[in-house]
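Listed next as structure tokens is one chain, alone, in the form predicted on its own.
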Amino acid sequence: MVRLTINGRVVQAEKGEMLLVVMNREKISVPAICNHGAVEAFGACRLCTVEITKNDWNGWKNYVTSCLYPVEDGLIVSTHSETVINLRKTLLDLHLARHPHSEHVRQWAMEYGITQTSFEEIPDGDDCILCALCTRICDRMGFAAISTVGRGHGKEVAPPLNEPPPDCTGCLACAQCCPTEFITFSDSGTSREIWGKQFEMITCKECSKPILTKDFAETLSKTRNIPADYFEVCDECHRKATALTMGKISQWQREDTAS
């Protein structure tokens, strides 16, 4: 076990754990908009930066991204020192300049007292903060249908050649993890569109509610060994059927006991 001090409180952690993991477990809040439990840490947003020092560092301090920095015995961490706050303000100021129309970015900036950027604003800036959550989770799902392309101000998330991605299954993992809701999709009846690609939906044979795309269901059947007929019924109807079955079993047990 490792012992360290965070904001004046001594905590214990497992060797090799990252600071952000420990802080989350201890209910110590820092902004970390590019962090998600489904994928490994990436350090794109830098907002989880904290101040570290040790008693034998003779007053020297360092500033590290907590999602990528492993705990150390005797480490002294400050999550909201004046320097750390100013670093976050600068980062959010830059985000606000690049994404002036993003309600999410504006809200994050306002939490640190920034209502207007001090940098040159990009008038046509979109809501993509290049956190790479979408590309990382797409890779983790095994599809790699989208990626970051370009450099500088032209860097963006896109499918190959900006064409409908052949490897996309319409699972929506990218859209659901996007912290700014930049990735959009549309569901209409038994059809879904995302990244310019159209998908046919499977509907529940019990309640007729759309469940997931046929492409995603086929992929799950092949890669996760899930029977294809499992996707004929939605989760809610599965739960109802399970509840009815358990109710019948309970009734049979009561009848057996009574007899």
Given for the second form:
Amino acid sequence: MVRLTINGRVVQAEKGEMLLVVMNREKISVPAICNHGAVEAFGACRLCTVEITKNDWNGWKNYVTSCLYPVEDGLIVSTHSETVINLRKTLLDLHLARHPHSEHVRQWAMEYGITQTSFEEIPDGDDCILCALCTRICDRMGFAAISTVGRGHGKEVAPPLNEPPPDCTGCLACAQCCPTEFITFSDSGTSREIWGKQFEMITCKECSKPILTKDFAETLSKTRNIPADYFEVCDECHRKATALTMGKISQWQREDTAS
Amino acid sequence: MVIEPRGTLYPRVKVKDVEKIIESSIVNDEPEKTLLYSPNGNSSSVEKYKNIPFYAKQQRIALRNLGMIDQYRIEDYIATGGYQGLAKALTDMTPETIVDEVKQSGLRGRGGAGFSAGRKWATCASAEETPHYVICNGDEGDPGAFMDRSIMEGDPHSVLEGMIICARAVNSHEGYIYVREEYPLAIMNLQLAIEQATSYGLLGDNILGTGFSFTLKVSKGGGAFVCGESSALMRSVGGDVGEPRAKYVRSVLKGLHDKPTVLNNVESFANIPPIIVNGGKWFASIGTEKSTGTKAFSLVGKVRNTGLIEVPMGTTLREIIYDIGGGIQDDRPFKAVQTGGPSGGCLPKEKLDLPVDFDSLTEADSMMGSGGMIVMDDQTCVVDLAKYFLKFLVEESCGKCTPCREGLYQLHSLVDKMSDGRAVESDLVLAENLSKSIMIGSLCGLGKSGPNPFISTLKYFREEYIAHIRDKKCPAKVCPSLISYEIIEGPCDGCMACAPACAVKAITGEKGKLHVIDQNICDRCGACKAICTRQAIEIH
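Please could you give me the other form, the form predicted in complex with the partner chain, since above is the form predicted on its own?
Starting with the chain above, the whole complex follows.
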């Protein structure tokens, strides 16, 4: 165990734990839009940057992204120093210039008092903040169907050669974790479209509700050893069936005790 | 051409001169006086290259063999003392004493950061995790820098030898030399050198019969500037996209494939064999106390003698630019020197007596970098210069983190506005604040030092920025939006040379009469001024 001070409060943590994890546990909040529990910390948005020092650093301070910084004994952390706040404001200001039409970005900027960007607005700026959560989650799912392409200001998220990605199974993990809801998809009950690729949906045998794409079901049963017929029924109907079974079991038990 | 052992130098030798040179220098051991080097405007000639100012102040350790040996023959390298260091390290020394020798030499990483090579090796050597890797950074990407390229092309074995010694010191059996694809000759020469060294038993299994094994591979990079950054480079070697990662855990402990890795650059490794042969004390006796040894620079820009140089640390900028470089071309005034590549800094004439070493340059808000040195005269505009380097960095940013990707883009836009005469004074404040955030907030060194071209020029040439912003003037007469070309009455004799040279047809006038430039049409390309033989066209 190590002891560190965050905003004047002494807290305990496991050695090597990431600072942001400790802060979250202690309910000390900083923005961290490229962070997600399902994937490793990445350090792209830099919004979770905090000021650190130690008693024996002779007043020297460092600025580190808390998502990637392993805590050590004696660390003194300030999450809202003037320099840190200025940095966050600049970052949000830059986002606002690049993504002027994103409601989410406006909201984040507003929380730091920015309603108008100080920089030149980028006219064709889209809503992708390049947090790379989508590509990292896609990797984590085992598909790596999309990735970031290019570099610098022209970087973007795209499927290979900008064509419908062969490895995509239409699982929607990318769209569901996109913090600005930039990744769009359409569901029509029997089919789904994402990244320009069409998918056939499996519908529930019991209630006819769409469950997941056929491609995703096949991949899951193959890679996770789940019986293929598991996906014939939706979660809700699975639960109903379970409840029925449980009901029957308790009835038998009652009958047993009675007799 | 240099004839040894006398060291007679013949510059710009033509085929017809060969006979005379053979007759005098080789047969009679006398210099051929008519073909010797004579300095500018000086009738007396200098025979020996060591007495020519360009060479006199240089001391070559890393560049010791360049031009002296045939880079394609390992025999040449061995004949000049090559692989003696390796033999000594493998037979007379232990890994610990090798590390101690390098520590004692005080050698600091020549890639730019200047971290102690000995300390890095010691950390890797004592790391418990295995395997250990040795990587050579040959991803030199600064515009106008070619030190490492010259070493890899002209003396590849010196890099190999340094790496094998390092491998022995840190107990590594696998190494990589990371070279950009834009250096095809370097890649070819290194590969040939690896083959030769392997066939001589100097690389591969059971080196020199000592039982120690080390293999080396050339890893080719796609030429992204950011791949010179250590964590991006290691990801690239490992087959991933060359993007940096946070280095709160140092790469010497978690480097390639998350294993302990020594990463040094080409010049650092080339310095190792002489250190082992002559001892760390010898190396430490050269240069300054905290920056030992010599440093190679590519001296380019508006100096008379450009090229690759190597000087002891602590040599002043004035000695480099005026004694070795021969001063500014056309005797124009010196304005600034850019050291450390695109993310380095610009130093003005007040800093000419600054000794060139890691710490002095950092103190003056510039940096050593890998050793690019670009000299500028009064015809260079610092705003234009900052704009050029920022553009380079915007294009080379990997785009992973927000401050570098978006911040440098906006900083470049702001400086572009200044050079274009569209900026207001508050833009300067905005650019300064933005720079601070980029420097604090960026993930890797590229972003952290990205605003330097702006910050360092602003520090020393603020009045020039003010002239662009407030007065809408470019004092160096470079920024096209802030200048005008005008034909002066008197010198212009109406020769009609300029009008046809103008691509946008902005010049009118009759033969024998004064010509006039229509400022509304002129696009300030300068073609008229270049063609005018009577200096009748001035920039205002």
